[in-house]
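First, one chain by itself in structure tokens, the form predicted on its own.
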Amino acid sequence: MPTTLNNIAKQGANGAAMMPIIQGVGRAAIEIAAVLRGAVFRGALGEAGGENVQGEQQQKLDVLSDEIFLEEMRSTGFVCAVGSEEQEELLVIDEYAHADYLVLVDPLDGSSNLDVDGPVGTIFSVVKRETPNDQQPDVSDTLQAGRNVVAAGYVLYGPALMLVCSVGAGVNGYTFNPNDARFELSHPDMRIPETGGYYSVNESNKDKWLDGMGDNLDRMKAETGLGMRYVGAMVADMHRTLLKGGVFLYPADQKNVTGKLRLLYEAIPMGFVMEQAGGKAMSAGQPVLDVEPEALHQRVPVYLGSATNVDALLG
């Protein structure tokens, strides 16, 4: 019998508690994938006409994916609130406001790729609330360092639909089998190769990077001989880095002096997965998972990859 998402219940100290939530992520992924496949026929491509809290133009599919994810988290009965990159405030699930867990999500990472049929993804993490269960969950519950994350992962909407996740006991990849309508274990115990692979970055901005990262990249390229691959969707670039090795970087620059990627929605969940896969995740001189969040939509520079390649980059 194939191994399904039920396998998560057997993993580490948190697997049993996380299984229904990650199954909810899986249901959301299946629904979002179906929406993506038919978007061109439903007039769902293009801008929604509004901006998210970061001032970025929302795509129609950003909004739809956000709604789908929230409803699936509600359906688990184990999630008291959802923090979304697409929402300015924490969304409390009133009927389950007493539940133990909060989920943080970038519901459709890389949505600028949609108009060219490029790969996109979903990024998520789960934290346990710190406020008492007889109170309303608060935004302070989300402002926890990555060391407190209970589970994290991502969904890749590509030629195959993949869910990659960790509950703190290594990383496993599940691929959706359309014949049986379920996710099945396809990539057990994922580990990033220590050497080789590719570097992944928008190198056209190199002259604007801060902290000498342009020179660092040139030195790393000379030392390691890594080639370049870049999709422009963090999930797709991270997935390749995890499988093939190398380093993904998004430095701070003159326009984004504190970094561009969101700490809670992108850096921490991907950093958690990378560390669980034997890699390294750094931000502004410290591990990503040690950064103390100060705001729901805080941004940071990010460097993810094998320890060998991250060290070669950061020197």
Second form
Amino acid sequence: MPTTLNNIAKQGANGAAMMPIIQGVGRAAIEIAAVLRGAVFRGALGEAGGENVQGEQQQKLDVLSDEIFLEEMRSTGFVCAVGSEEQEELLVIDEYAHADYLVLVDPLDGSSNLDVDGPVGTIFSVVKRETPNDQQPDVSDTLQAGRNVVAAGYVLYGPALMLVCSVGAGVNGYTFNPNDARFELSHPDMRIPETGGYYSVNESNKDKWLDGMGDNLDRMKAETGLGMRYVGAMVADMHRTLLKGGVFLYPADQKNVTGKLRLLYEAIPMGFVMEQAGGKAMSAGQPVLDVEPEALHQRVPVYLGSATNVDALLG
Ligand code: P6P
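Next block, the form predicted together with ligand P6P, ref. the form predicted on its own:
And the full complex, kicking off with our chain again.
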């Protein structure tokens, strides 16, 4: 009998509480994957005509994926609010404003890959509210360091549809089985290799990097001889790093002086998964999971992967 997402209920202290929320993520993933497959025939590719809070052009599918994800979080009955890359403010789920958990999400990560049929993803993390349940949740509930994360993971819309997640008891990968129309355990107890793999970075930004990161990368390349792979969607680059080893990095640069990637719904969930898989996740001078968030859409530098490679990179 295949192991399904129901198995999450047996994982660690948080599994039972997290299972319905991660099942909701799975339902959203299946719906979003179906929308992506048929998008070209419905004129759903391309830009929505607006910008998100980041000042980035929203793709039509960014907006649709955000709507699908929010609806599935609402239907769990356990989520009081969602902080989304696509929404400037925290979205309170009124009928469940008393519920215990908040979800932070990048609904469609790497959406600039859509027009070239490249891999994209969904990234999420779950935190327990700090405000009393009889009050409205507010953005302060989201501003918790990654050490407080209860569950986190990502969906990869690739040749296969995968959901990789942790509830604090290791990392498991589930692949959507079209024969059974459900996610089934395909990658139990994922651990990042200590050596090997690739370095993964948009090297075209190298001359603009801050903090001497260009020299650091040159030194690490010389010491390790790693090859390079870069997809331009964090989920795909993270997933390959998790499976093959190496290091993924997005340093601060003269254009993004605090970094490009978002702390709450990109760096922290990926850092949580990476640490749970035996890897390392650093930001500016400290572990990603120790950074104290100050704003919903805060950006940070990110260096994550095999501990030996992250240490070699950061010196
Ligand atoms: P660049 C996608 O826009 C994203 O947020 C991440 O998924 C990805 O790692 C990064 O930005 C890519 O940025 O500047 O290399 O296109």
